[in-house]
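Take a look at this single chain, the form predicted alone, given in C-alpha coordinates.
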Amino acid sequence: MLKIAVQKSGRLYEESVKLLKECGIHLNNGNKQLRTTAENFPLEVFFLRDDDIPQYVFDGVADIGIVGENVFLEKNKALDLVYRLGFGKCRLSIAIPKEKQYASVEDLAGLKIATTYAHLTQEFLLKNNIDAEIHEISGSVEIAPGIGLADAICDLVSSGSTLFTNGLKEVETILSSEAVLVATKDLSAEKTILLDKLLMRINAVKMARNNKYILLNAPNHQLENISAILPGSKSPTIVPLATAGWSSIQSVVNENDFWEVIEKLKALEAEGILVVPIEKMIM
(Lines of atoms letter the chains of each structure in order from A and count residues from 1; the text may use other names and numbers.)
(Lines give C-alpha, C1' and ligand atoms only; values in the text may rest on other atoms or scores of the structure.)
(Ligands and ions follow the chains in the order given, each with its own letter.)
Protein backbone atom coordinates (compact mmCIF):
# COMPACT_ATOMS: atom_id res chain seq x y z
CA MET A 1 0.00 0.00 0.00
CA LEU A 2 1.25 3.47 -0.93
CA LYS A 3 1.32 6.02 1.91
CA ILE A 4 0.78 9.70 1.15
CA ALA A 5 1.06 12.71 3.47
CA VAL A 6 -1.12 15.77 2.81
CA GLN A 7 -1.74 18.98 4.70
CA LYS A 8 -4.33 18.55 7.48
CA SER A 9 -5.56 22.16 7.20
CA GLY A 10 -4.64 25.36 5.44
CA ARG A 11 -4.29 26.49 1.85
CA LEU A 12 -3.27 23.13 0.33
CA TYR A 13 -5.69 20.82 2.19
CA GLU A 14 -8.83 21.32 0.11
CA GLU A 15 -7.05 21.21 -3.26
CA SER A 16 -5.10 18.08 -2.27
CA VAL A 17 -8.23 16.20 -1.21
CA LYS A 18 -10.09 17.46 -4.28
CA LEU A 19 -7.30 16.16 -6.52
CA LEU A 20 -7.41 12.69 -4.96
CA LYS A 21 -11.19 12.59 -5.37
CA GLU A 22 -10.92 13.69 -9.02
CA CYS A 23 -8.47 10.80 -9.45
CA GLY A 24 -11.34 8.50 -8.46
CA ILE A 25 -9.94 7.80 -4.99
CA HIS A 26 -12.63 7.64 -2.31
CA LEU A 27 -11.55 8.85 1.14
CA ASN A 28 -13.45 8.70 4.41
CA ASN A 29 -12.03 11.48 6.54
CA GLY A 30 -14.98 12.09 8.82
CA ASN A 31 -14.41 13.76 12.20
CA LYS A 32 -11.10 15.13 10.93
CA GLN A 33 -9.22 11.85 11.21
CA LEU A 34 -5.47 12.21 10.87
CA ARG A 35 -5.16 8.86 9.09
CA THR A 36 -7.46 7.10 6.66
CA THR A 37 -7.37 4.44 3.95
CA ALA A 38 -8.85 4.83 0.49
CA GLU A 39 -11.80 2.58 -0.28
CA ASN A 40 -10.90 1.77 -3.88
CA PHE A 41 -7.14 2.30 -4.29
CA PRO A 42 -4.22 0.92 -2.24
CA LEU A 43 -3.52 4.28 -0.64
CA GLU A 44 -3.18 5.29 3.01
CA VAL A 45 -3.43 9.01 3.72
CA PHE A 46 -1.82 10.90 6.62
CA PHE A 47 -3.05 14.41 7.41
CA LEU A 48 -0.11 16.37 8.82
CA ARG A 49 1.25 19.87 9.34
CA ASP A 50 2.66 21.20 6.08
CA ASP A 51 6.07 21.84 7.65
CA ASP A 52 6.29 18.23 8.87
CA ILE A 53 5.55 16.50 5.55
CA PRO A 54 9.11 16.53 4.10
CA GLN A 55 10.46 14.97 7.30
CA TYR A 56 7.80 12.23 7.37
CA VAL A 57 8.58 11.33 3.74
CA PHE A 58 12.33 11.48 4.35
CA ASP A 59 11.98 9.17 7.37
CA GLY A 60 9.91 6.70 5.33
CA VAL A 61 6.77 7.07 7.45
CA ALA A 62 5.07 8.24 4.25
CA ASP A 63 6.18 7.27 0.76
CA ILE A 64 5.04 10.44 -0.96
CA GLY A 65 3.65 13.81 0.06
CA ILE A 66 1.87 16.87 -1.30
CA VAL A 67 3.61 19.97 0.01
CA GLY A 68 4.33 23.55 -0.93
CA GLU A 69 7.49 23.83 -2.97
CA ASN A 70 8.61 26.57 -0.58
CA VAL A 71 8.45 24.13 2.35
CA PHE A 72 10.11 21.34 0.36
CA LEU A 73 13.07 23.58 -0.50
CA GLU A 74 13.26 25.18 2.94
CA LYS A 75 13.44 21.83 4.73
CA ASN A 76 16.16 20.77 2.26
CA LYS A 77 15.57 17.02 2.59
CA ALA A 78 16.93 14.52 0.06
CA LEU A 79 13.61 13.80 -1.68
CA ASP A 80 12.55 13.50 -5.32
CA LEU A 81 10.27 16.18 -6.73
CA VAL A 82 7.95 13.96 -8.76
CA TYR A 83 5.24 16.27 -10.10
CA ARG A 84 4.27 19.94 -10.11
CA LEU A 85 0.57 20.03 -9.28
CA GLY A 86 -0.29 23.55 -10.44
CA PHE A 87 -2.29 24.73 -7.41
CA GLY A 88 -1.35 26.64 -4.26
CA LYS A 89 0.67 29.13 -6.29
CA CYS A 90 2.43 31.90 -4.38
CA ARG A 91 5.85 33.49 -4.14
CA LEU A 92 8.46 33.92 -1.43
CA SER A 93 9.43 37.57 -1.39
CA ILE A 94 11.37 40.14 0.57
CA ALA A 95 9.36 43.19 1.64
CA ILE A 96 10.29 46.43 3.36
CA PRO A 97 8.28 49.34 4.83
CA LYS A 98 6.66 51.19 1.94
CA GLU A 99 8.19 54.54 2.96
CA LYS A 100 11.73 53.17 2.58
CA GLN A 101 13.66 53.77 -0.64
CA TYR A 102 14.81 50.74 -2.59
CA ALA A 103 16.92 50.66 -5.74
CA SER A 104 18.52 47.23 -5.86
CA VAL A 105 19.32 44.11 -3.84
CA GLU A 106 22.38 45.90 -2.41
CA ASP A 107 19.98 47.97 -0.30
CA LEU A 108 19.38 44.88 1.84
CA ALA A 109 22.94 44.99 3.15
CA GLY A 110 23.11 45.48 6.90
CA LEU A 111 19.37 45.00 7.42
CA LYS A 112 17.73 42.63 9.87
CA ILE A 113 15.32 40.36 7.96
CA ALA A 114 12.58 38.47 9.83
CA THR A 115 11.46 35.21 8.21
CA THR A 116 10.17 31.70 8.69
CA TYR A 117 12.30 30.67 5.71
CA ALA A 118 15.81 31.12 7.08
CA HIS A 119 17.44 28.59 4.73
CA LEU A 120 16.02 30.04 1.52
CA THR A 121 16.63 33.60 2.66
CA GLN A 122 20.25 32.80 3.49
CA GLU A 123 20.73 31.14 0.09
CA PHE A 124 19.39 34.25 -1.64
CA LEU A 125 21.66 36.56 0.35
CA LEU A 126 24.74 34.42 -0.28
CA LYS A 127 23.96 34.21 -4.00
CA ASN A 128 23.86 38.00 -4.18
CA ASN A 129 26.82 38.56 -1.83
CA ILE A 130 24.67 40.46 0.65
CA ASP A 131 25.63 40.65 4.31
CA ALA A 132 22.38 40.90 6.29
CA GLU A 133 21.12 39.48 9.57
CA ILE A 134 18.39 36.84 9.52
CA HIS A 135 15.96 36.80 12.44
CA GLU A 136 14.05 33.51 12.34
CA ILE A 137 10.51 33.58 13.74
CA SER A 138 7.65 31.10 13.46
CA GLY A 139 4.70 33.33 12.62
CA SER A 140 3.21 36.82 12.21
CA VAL A 141 6.26 37.79 10.15
CA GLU A 142 4.54 40.77 8.52
CA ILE A 143 4.30 42.73 11.79
CA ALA A 144 8.04 42.48 12.54
CA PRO A 145 9.07 45.83 10.96
CA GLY A 146 6.15 47.65 12.58
CA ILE A 147 7.13 46.59 16.11
CA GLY A 148 10.83 47.20 15.60
CA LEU A 149 11.84 43.53 15.45
CA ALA A 150 13.28 43.75 11.94
CA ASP A 151 13.93 46.12 9.05
CA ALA A 152 12.48 43.79 6.40
CA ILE A 153 10.73 40.44 6.06
CA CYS A 154 10.89 37.43 3.78
CA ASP A 155 7.53 35.70 3.59
CA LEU A 156 4.97 34.07 1.29
CA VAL A 157 2.92 36.42 -0.86
CA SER A 158 -0.24 35.60 -2.80
CA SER A 159 -2.27 38.73 -3.52
CA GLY A 160 -0.07 41.17 -1.61
CA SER A 161 -3.00 42.42 0.48
CA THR A 162 -1.39 41.37 3.78
CA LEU A 163 1.76 43.33 2.93
CA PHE A 164 -0.31 46.38 2.01
CA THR A 165 -2.30 46.17 5.24
CA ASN A 166 0.91 46.13 7.25
CA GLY A 167 2.52 49.01 5.38
CA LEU A 168 5.00 46.89 3.42
CA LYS A 169 6.03 46.70 -0.22
CA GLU A 170 7.48 43.75 -2.13
CA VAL A 171 11.01 44.40 -3.44
CA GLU A 172 12.56 41.01 -4.29
CA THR A 173 11.06 37.64 -5.27
CA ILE A 174 13.18 34.72 -4.09
CA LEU A 175 11.00 31.85 -5.28
CA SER A 176 7.83 31.14 -7.24
CA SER A 177 6.11 28.25 -5.50
CA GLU A 178 3.26 25.80 -6.03
CA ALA A 179 2.11 22.49 -4.58
CA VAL A 180 4.40 19.61 -5.54
CA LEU A 181 4.35 15.87 -5.12
CA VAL A 182 7.55 14.60 -3.47
CA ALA A 183 8.70 11.03 -2.89
CA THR A 184 11.27 9.16 -0.87
CA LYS A 185 14.34 8.06 -2.78
CA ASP A 186 13.95 4.52 -1.37
CA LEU A 187 10.59 3.66 -2.91
CA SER A 188 10.21 -0.09 -3.47
CA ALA A 189 9.45 -1.56 -6.89
CA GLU A 190 5.91 -2.46 -5.78
CA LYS A 191 5.21 1.07 -4.53
CA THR A 192 6.79 2.60 -7.63
CA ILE A 193 4.16 0.77 -9.69
CA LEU A 194 1.41 2.21 -7.47
CA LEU A 195 2.92 5.69 -7.74
CA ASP A 196 2.99 5.41 -11.54
CA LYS A 197 -0.72 4.49 -11.50
CA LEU A 198 -1.47 7.48 -9.29
CA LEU A 199 0.58 9.78 -11.53
CA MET A 200 -1.32 8.59 -14.59
CA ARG A 201 -4.56 9.64 -12.89
CA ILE A 202 -3.15 12.96 -11.71
CA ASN A 203 -1.87 13.75 -15.19
CA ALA A 204 -5.28 12.91 -16.70
CA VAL A 205 -6.99 15.27 -14.24
CA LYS A 206 -4.46 18.06 -14.78
CA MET A 207 -4.64 17.82 -18.57
CA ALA A 208 -8.43 17.90 -18.39
CA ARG A 209 -8.26 21.10 -16.33
CA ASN A 210 -5.93 22.71 -18.86
CA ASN A 211 -7.92 21.83 -21.97
CA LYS A 212 -11.40 22.26 -23.43
CA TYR A 213 -13.24 20.05 -25.91
CA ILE A 214 -14.53 22.09 -28.84
CA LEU A 215 -17.08 21.28 -31.53
CA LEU A 216 -17.95 23.51 -34.49
CA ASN A 217 -19.33 23.58 -38.00
CA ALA A 218 -17.30 24.98 -40.87
CA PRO A 219 -17.38 25.20 -44.68
CA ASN A 220 -15.23 22.56 -46.37
CA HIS A 221 -13.06 25.11 -48.14
CA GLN A 222 -11.76 26.22 -44.70
CA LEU A 223 -11.02 22.74 -43.32
CA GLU A 224 -7.31 22.84 -44.04
CA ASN A 225 -6.93 26.27 -42.43
CA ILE A 226 -8.96 25.28 -39.37
CA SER A 227 -7.07 22.01 -38.99
CA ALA A 228 -3.84 24.00 -38.84
CA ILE A 229 -4.98 25.81 -35.67
CA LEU A 230 -6.92 22.88 -34.15
CA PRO A 231 -4.45 19.99 -34.06
CA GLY A 232 -6.08 18.23 -31.09
CA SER A 233 -4.03 15.39 -29.63
CA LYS A 234 -3.02 14.31 -33.17
CA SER A 235 -5.47 15.90 -35.61
CA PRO A 236 -9.07 17.11 -35.36
CA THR A 237 -12.01 14.81 -36.01
CA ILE A 238 -13.91 15.87 -39.14
CA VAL A 239 -17.36 14.54 -39.98
CA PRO A 240 -19.39 15.58 -43.08
CA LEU A 241 -22.72 17.28 -42.33
CA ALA A 242 -26.00 16.64 -44.13
CA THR A 243 -25.67 20.14 -45.58
CA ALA A 244 -23.48 19.93 -48.68
CA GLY A 245 -20.13 21.65 -48.44
CA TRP A 246 -20.05 21.70 -44.62
CA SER A 247 -18.42 19.54 -41.94
CA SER A 248 -18.44 19.20 -38.17
CA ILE A 249 -15.04 19.50 -36.49
CA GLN A 250 -14.12 18.22 -33.01
CA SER A 251 -10.86 18.93 -31.23
CA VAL A 252 -9.13 19.93 -27.98
CA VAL A 253 -7.95 23.45 -27.19
CA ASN A 254 -5.53 24.47 -24.45
CA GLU A 255 -7.09 26.80 -21.89
CA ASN A 256 -4.27 29.34 -22.31
CA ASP A 257 -4.91 29.62 -26.07
CA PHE A 258 -8.68 29.35 -25.96
CA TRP A 259 -9.90 32.87 -26.78
CA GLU A 260 -7.21 33.48 -29.37
CA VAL A 261 -8.21 30.23 -31.11
CA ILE A 262 -11.92 31.17 -30.97
CA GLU A 263 -11.18 34.49 -32.69
CA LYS A 264 -9.27 32.71 -35.47
CA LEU A 265 -12.07 30.19 -35.92
CA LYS A 266 -14.67 32.93 -36.29
CA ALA A 267 -12.48 34.59 -38.90
CA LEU A 268 -12.41 31.27 -40.80
CA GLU A 269 -16.25 31.15 -41.00
CA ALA A 270 -16.74 28.65 -38.16
CA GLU A 271 -20.28 28.52 -36.78
CA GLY A 272 -22.13 26.87 -33.90
CA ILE A 273 -19.01 26.67 -31.74
CA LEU A 274 -19.67 24.51 -28.68
CA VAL A 275 -17.19 24.32 -25.79
CA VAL A 276 -17.37 21.37 -23.37
CA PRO A 277 -15.32 20.82 -20.19
CA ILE A 278 -13.24 17.63 -20.08
CA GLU A 279 -13.51 15.40 -17.02
CA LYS A 280 -10.39 13.32 -17.69
CA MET A 281 -7.84 13.36 -20.51
CA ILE A 282 -5.65 10.29 -20.91
CA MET A 283 -2.89 10.35 -23.50
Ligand code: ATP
Second form
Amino acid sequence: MLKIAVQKSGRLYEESVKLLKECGIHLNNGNKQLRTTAENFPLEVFFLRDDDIPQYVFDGVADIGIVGENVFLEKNKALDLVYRLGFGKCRLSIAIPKEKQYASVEDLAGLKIATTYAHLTQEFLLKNNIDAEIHEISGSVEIAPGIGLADAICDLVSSGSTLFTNGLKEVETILSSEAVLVATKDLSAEKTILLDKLLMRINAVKMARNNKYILLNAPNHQLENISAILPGSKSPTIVPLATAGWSSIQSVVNENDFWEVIEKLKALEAEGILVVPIEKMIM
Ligand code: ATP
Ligand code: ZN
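Having seen the form predicted alone, I'd like the form predicted together with adenosine-5'-triphosphate now, please.
Complete assembly follows, chain above in first position.
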Protein backbone atom coordinates (compact mmCIF):
# COMPACT_ATOMS: atom_id res chain seq x y z
CA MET A 1 0.00 0.00 0.00
CA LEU A 2 1.36 3.40 -1.06
CA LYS A 3 0.66 6.32 1.29
CA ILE A 4 0.11 9.79 -0.16
CA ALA A 5 -0.25 13.09 1.72
CA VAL A 6 -2.42 15.81 0.18
CA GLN A 7 -3.61 19.19 1.46
CA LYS A 8 -6.67 18.85 3.70
CA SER A 9 -8.27 22.08 2.47
CA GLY A 10 -7.02 25.12 0.62
CA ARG A 11 -5.70 26.01 -2.78
CA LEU A 12 -4.26 22.59 -3.67
CA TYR A 13 -7.01 20.37 -2.28
CA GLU A 14 -9.47 20.37 -5.20
CA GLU A 15 -6.88 19.86 -7.92
CA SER A 16 -5.09 17.13 -5.96
CA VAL A 17 -8.27 15.11 -5.45
CA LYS A 18 -9.36 15.75 -9.05
CA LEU A 19 -6.03 14.46 -10.33
CA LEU A 20 -6.38 11.22 -8.35
CA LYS A 21 -9.93 10.87 -9.63
CA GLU A 22 -8.84 11.35 -13.25
CA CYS A 23 -6.22 8.68 -12.59
CA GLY A 24 -9.17 6.36 -11.97
CA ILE A 25 -8.62 6.27 -8.20
CA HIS A 26 -11.86 6.42 -6.23
CA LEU A 27 -11.67 8.03 -2.80
CA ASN A 28 -14.24 7.76 -0.10
CA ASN A 29 -13.72 11.06 1.68
CA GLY A 30 -17.20 12.51 1.68
CA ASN A 31 -17.02 13.46 5.33
CA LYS A 32 -13.43 14.67 5.18
CA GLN A 33 -11.69 12.18 7.40
CA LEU A 34 -8.00 12.62 8.14
CA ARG A 35 -7.22 9.48 6.17
CA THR A 36 -8.96 7.27 3.67
CA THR A 37 -8.17 4.26 1.52
CA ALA A 38 -8.82 4.22 -2.22
CA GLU A 39 -11.39 1.65 -3.30
CA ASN A 40 -9.61 0.44 -6.40
CA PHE A 41 -5.88 1.20 -6.04
CA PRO A 42 -3.55 0.26 -3.17
CA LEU A 43 -3.36 3.87 -2.01
CA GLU A 44 -3.94 5.37 1.40
CA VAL A 45 -4.55 9.13 1.43
CA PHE A 46 -3.69 11.42 4.37
CA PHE A 47 -5.24 14.88 4.44
CA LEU A 48 -2.84 17.33 6.13
CA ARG A 49 -1.85 20.99 6.35
CA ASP A 50 0.43 21.70 3.42
CA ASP A 51 3.24 22.96 5.69
CA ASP A 52 3.41 19.56 7.41
CA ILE A 53 3.57 17.45 4.24
CA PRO A 54 7.37 17.55 3.63
CA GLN A 55 8.04 16.52 7.23
CA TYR A 56 5.51 13.67 7.15
CA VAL A 57 6.98 12.32 3.93
CA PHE A 58 10.49 12.71 5.32
CA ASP A 59 9.49 10.81 8.48
CA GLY A 60 7.89 8.03 6.45
CA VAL A 61 4.35 8.62 7.76
CA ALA A 62 3.51 9.11 4.07
CA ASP A 63 5.60 7.81 1.14
CA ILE A 64 4.73 10.59 -1.30
CA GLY A 65 2.97 13.95 -1.14
CA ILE A 66 1.47 16.69 -3.25
CA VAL A 67 2.69 20.09 -2.12
CA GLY A 68 3.62 23.51 -3.51
CA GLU A 69 7.20 23.65 -4.67
CA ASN A 70 7.48 26.77 -2.48
CA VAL A 71 6.67 24.75 0.64
CA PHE A 72 8.88 21.85 -0.46
CA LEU A 73 11.90 24.14 -0.97
CA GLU A 74 11.24 26.21 2.15
CA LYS A 75 11.10 23.12 4.37
CA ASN A 76 14.35 21.96 2.79
CA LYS A 77 13.85 18.25 3.50
CA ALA A 78 15.85 15.63 1.63
CA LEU A 79 13.03 14.37 -0.62
CA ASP A 80 12.86 13.60 -4.33
CA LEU A 81 10.82 15.88 -6.58
CA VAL A 82 9.31 13.23 -8.85
CA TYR A 83 6.78 15.14 -10.95
CA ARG A 84 5.78 18.73 -11.70
CA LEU A 85 1.98 18.70 -11.68
CA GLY A 86 1.23 21.97 -13.49
CA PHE A 87 -1.40 23.39 -11.12
CA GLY A 88 -1.19 25.73 -8.11
CA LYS A 89 1.02 28.10 -10.05
CA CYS A 90 2.27 31.14 -8.18
CA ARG A 91 5.49 32.99 -7.49
CA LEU A 92 7.36 33.92 -4.35
CA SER A 93 8.20 37.60 -4.62
CA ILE A 94 9.59 40.52 -2.70
CA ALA A 95 7.33 43.57 -2.59
CA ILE A 96 7.77 47.06 -1.18
CA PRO A 97 5.41 50.02 -0.66
CA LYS A 98 4.53 51.33 -4.11
CA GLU A 99 5.73 54.89 -3.47
CA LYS A 100 9.28 53.68 -2.64
CA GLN A 101 12.00 54.00 -5.28
CA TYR A 102 13.46 50.74 -6.54
CA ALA A 103 16.27 50.42 -9.06
CA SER A 104 17.94 47.10 -8.25
CA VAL A 105 18.26 44.35 -5.68
CA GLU A 106 20.81 46.54 -3.82
CA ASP A 107 17.91 48.70 -2.69
CA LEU A 108 16.88 45.87 -0.36
CA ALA A 109 20.01 46.35 1.74
CA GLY A 110 19.25 47.35 5.30
CA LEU A 111 15.51 46.72 5.00
CA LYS A 112 13.40 44.64 7.35
CA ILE A 113 11.59 41.97 5.30
CA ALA A 114 8.55 40.19 6.74
CA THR A 115 7.89 36.67 5.44
CA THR A 116 6.70 33.17 6.22
CA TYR A 117 9.45 31.95 3.86
CA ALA A 118 12.51 32.77 5.96
CA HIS A 119 14.72 30.07 4.46
CA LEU A 120 14.06 30.93 0.80
CA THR A 121 14.31 34.67 1.51
CA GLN A 122 17.63 34.17 3.29
CA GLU A 123 18.93 32.09 0.38
CA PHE A 124 17.97 34.83 -2.07
CA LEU A 125 19.66 37.54 0.02
CA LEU A 126 22.83 35.47 0.40
CA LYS A 127 22.99 34.70 -3.31
CA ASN A 128 22.73 38.43 -4.07
CA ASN A 129 25.08 39.47 -1.29
CA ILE A 130 22.47 41.65 0.38
CA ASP A 131 22.48 42.38 4.07
CA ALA A 132 18.86 42.74 5.19
CA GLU A 133 16.90 41.69 8.22
CA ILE A 134 14.34 38.89 7.98
CA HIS A 135 11.32 39.10 10.22
CA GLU A 136 9.59 35.73 10.27
CA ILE A 137 5.83 35.83 10.83
CA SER A 138 3.20 33.15 10.41
CA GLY A 139 0.55 34.91 8.32
CA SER A 140 -1.02 38.15 7.00
CA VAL A 141 2.38 39.13 5.66
CA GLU A 142 0.92 41.66 3.22
CA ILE A 143 -0.19 44.03 5.98
CA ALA A 144 3.25 44.17 7.66
CA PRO A 145 4.56 47.30 5.88
CA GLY A 146 1.24 49.13 6.38
CA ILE A 147 1.34 48.66 10.16
CA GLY A 148 5.02 49.55 10.42
CA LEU A 149 6.22 46.02 11.17
CA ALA A 150 8.54 45.80 8.15
CA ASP A 151 9.83 47.74 5.12
CA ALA A 152 9.21 44.96 2.64
CA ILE A 153 7.64 41.52 2.38
CA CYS A 154 8.43 38.24 0.68
CA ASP A 155 5.23 36.36 -0.09
CA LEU A 156 3.30 34.30 -2.64
CA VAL A 157 1.70 36.18 -5.50
CA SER A 158 -0.53 35.00 -8.31
CA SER A 159 -2.54 37.88 -9.78
CA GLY A 160 -0.93 40.60 -7.69
CA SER A 161 -4.31 41.97 -6.53
CA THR A 162 -3.53 41.39 -2.83
CA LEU A 163 -0.32 43.40 -3.21
CA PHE A 164 -2.20 46.14 -5.02
CA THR A 165 -4.91 46.48 -2.37
CA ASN A 166 -2.20 46.74 0.28
CA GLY A 167 -0.32 49.49 -1.57
CA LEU A 168 2.63 47.26 -2.47
CA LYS A 169 4.55 46.61 -5.69
CA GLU A 170 6.42 43.46 -6.68
CA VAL A 171 10.13 44.14 -7.19
CA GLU A 172 11.85 40.73 -7.25
CA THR A 173 10.60 37.22 -8.06
CA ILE A 174 12.62 34.71 -6.13
CA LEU A 175 10.81 31.51 -7.18
CA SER A 176 8.21 30.37 -9.76
CA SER A 177 6.23 27.60 -8.14
CA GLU A 178 3.66 24.93 -8.96
CA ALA A 179 2.33 21.85 -7.20
CA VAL A 180 4.82 18.98 -7.22
CA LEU A 181 4.78 15.32 -6.29
CA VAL A 182 7.52 14.57 -3.77
CA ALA A 183 8.67 11.19 -2.51
CA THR A 184 10.79 9.79 0.27
CA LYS A 185 14.26 8.78 -0.82
CA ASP A 186 13.94 5.27 0.59
CA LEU A 187 10.90 3.81 -1.08
CA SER A 188 10.67 0.00 -0.97
CA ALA A 189 10.79 -1.96 -4.23
CA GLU A 190 7.12 -2.82 -3.85
CA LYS A 191 6.13 0.82 -3.33
CA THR A 192 8.31 1.95 -6.21
CA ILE A 193 6.23 -0.27 -8.50
CA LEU A 194 3.04 1.36 -7.20
CA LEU A 195 4.54 4.85 -7.62
CA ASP A 196 5.51 4.03 -11.21
CA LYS A 197 1.95 2.88 -11.90
CA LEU A 198 0.59 6.10 -10.43
CA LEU A 199 3.07 8.20 -12.43
CA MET A 200 2.09 6.45 -15.64
CA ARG A 201 -1.53 7.42 -14.96
CA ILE A 202 -0.68 11.00 -13.95
CA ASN A 203 1.31 11.35 -17.14
CA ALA A 204 -1.60 10.04 -19.23
CA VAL A 205 -3.93 12.57 -17.60
CA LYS A 206 -1.50 15.43 -18.09
CA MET A 207 -0.81 14.55 -21.73
CA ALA A 208 -4.54 14.30 -22.42
CA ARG A 209 -5.09 17.75 -20.89
CA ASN A 210 -2.37 19.20 -23.11
CA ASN A 211 -3.49 17.63 -26.38
CA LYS A 212 -6.56 17.59 -28.60
CA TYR A 213 -7.73 15.04 -31.12
CA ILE A 214 -8.30 16.61 -34.52
CA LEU A 215 -10.27 15.28 -37.54
CA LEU A 216 -10.51 17.01 -40.91
CA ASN A 217 -11.17 16.47 -44.60
CA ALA A 218 -8.69 17.51 -47.28
CA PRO A 219 -8.08 17.10 -51.01
CA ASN A 220 -5.55 14.36 -51.75
CA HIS A 221 -3.06 16.71 -53.41
CA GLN A 222 -2.56 18.41 -50.01
CA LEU A 223 -2.09 15.20 -47.95
CA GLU A 224 1.67 15.40 -47.90
CA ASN A 225 1.72 19.07 -46.84
CA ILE A 226 -0.86 18.43 -44.14
CA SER A 227 0.95 15.34 -42.82
CA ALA A 228 4.07 17.47 -42.43
CA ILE A 229 2.38 19.85 -39.97
CA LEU A 230 0.39 17.12 -38.15
CA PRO A 231 2.95 14.71 -36.77
CA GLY A 232 0.52 13.03 -34.33
CA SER A 233 2.02 10.38 -32.09
CA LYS A 234 3.63 8.63 -35.07
CA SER A 235 2.03 9.85 -38.29
CA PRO A 236 -1.56 10.91 -38.95
CA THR A 237 -4.26 8.38 -39.81
CA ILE A 238 -5.51 8.93 -43.38
CA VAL A 239 -8.73 7.33 -44.61
CA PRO A 240 -10.17 7.85 -48.13
CA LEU A 241 -13.58 9.53 -48.30
CA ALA A 242 -16.45 8.36 -50.53
CA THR A 243 -15.97 11.58 -52.53
CA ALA A 244 -13.21 10.90 -55.08
CA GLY A 245 -9.96 12.79 -54.52
CA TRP A 246 -10.65 13.52 -50.83
CA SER A 247 -9.46 11.97 -47.56
CA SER A 248 -10.21 12.22 -43.86
CA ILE A 249 -7.20 12.88 -41.63
CA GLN A 250 -6.99 12.23 -37.88
CA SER A 251 -4.24 13.30 -35.53
CA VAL A 252 -3.28 14.75 -32.15
CA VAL A 253 -2.32 18.39 -31.71
CA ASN A 254 -0.64 20.01 -28.74
CA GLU A 255 -2.60 22.79 -27.07
CA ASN A 256 0.37 25.19 -27.39
CA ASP A 257 0.52 24.97 -31.20
CA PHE A 258 -3.20 24.56 -31.63
CA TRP A 259 -4.32 27.83 -33.29
CA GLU A 260 -1.24 28.04 -35.42
CA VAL A 261 -1.87 24.52 -36.76
CA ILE A 262 -5.53 25.30 -37.47
CA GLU A 263 -4.54 28.38 -39.49
CA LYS A 264 -2.05 26.37 -41.53
CA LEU A 265 -4.63 23.62 -42.13
CA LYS A 266 -7.14 26.14 -43.44
CA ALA A 267 -4.49 27.51 -45.80
CA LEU A 268 -3.97 23.93 -47.03
CA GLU A 269 -7.66 23.59 -48.04
CA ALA A 270 -8.71 21.55 -44.99
CA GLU A 271 -12.48 21.44 -44.40
CA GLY A 272 -14.84 20.22 -41.70
CA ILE A 273 -12.23 20.45 -38.95
CA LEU A 274 -13.40 18.78 -35.72
CA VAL A 275 -11.50 19.13 -32.45
CA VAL A 276 -12.22 16.64 -29.67
CA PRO A 277 -10.93 16.49 -26.07
CA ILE A 278 -8.87 13.44 -25.16
CA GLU A 279 -9.81 11.48 -22.05
CA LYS A 280 -6.45 9.70 -21.47
CA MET A 281 -3.29 9.55 -23.56
CA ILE A 282 -0.77 6.71 -23.15
CA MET A 283 2.39 6.83 -25.22
P1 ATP B 1 -2.89 25.05 5.04
O2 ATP B 1 -4.12 25.22 5.84
O3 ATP B 1 -2.82 23.71 4.38
O4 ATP B 1 -1.62 25.41 5.79
P5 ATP B 1 -2.30 27.46 3.49
O6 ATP B 1 -3.23 28.55 3.87
O7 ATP B 1 -0.90 27.49 4.00
O8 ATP B 1 -3.03 26.07 3.81
P9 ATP B 1 -3.05 27.82 0.69
O10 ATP B 1 -3.32 29.28 0.69
O11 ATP B 1 -4.18 26.86 0.57
O12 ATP B 1 -2.12 27.37 1.94
O13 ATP B 1 -2.00 27.56 -0.49
C14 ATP B 1 -1.47 26.30 -0.72
C15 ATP B 1 -0.47 26.42 -1.86
O16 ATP B 1 -1.13 26.86 -3.04
C17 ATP B 1 0.66 27.40 -1.68
O18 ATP B 1 1.70 26.89 -0.88
C19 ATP B 1 1.09 27.60 -3.12
O20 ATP B 1 1.95 26.52 -3.52
C21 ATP B 1 -0.20 27.50 -3.89
N22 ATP B 1 -0.72 28.80 -4.39
C23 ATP B 1 -1.12 29.05 -5.65
N24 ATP B 1 -1.51 30.32 -5.80
C25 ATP B 1 -1.37 30.93 -4.63
C26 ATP B 1 -1.62 32.26 -4.15
N27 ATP B 1 -2.07 33.23 -4.92
N28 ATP B 1 -1.36 32.52 -2.85
C29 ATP B 1 -0.94 31.54 -2.04
N30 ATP B 1 -0.67 30.27 -2.45
C31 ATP B 1 -0.87 29.96 -3.73
ZN1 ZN C 1 0.04 26.21 4.98
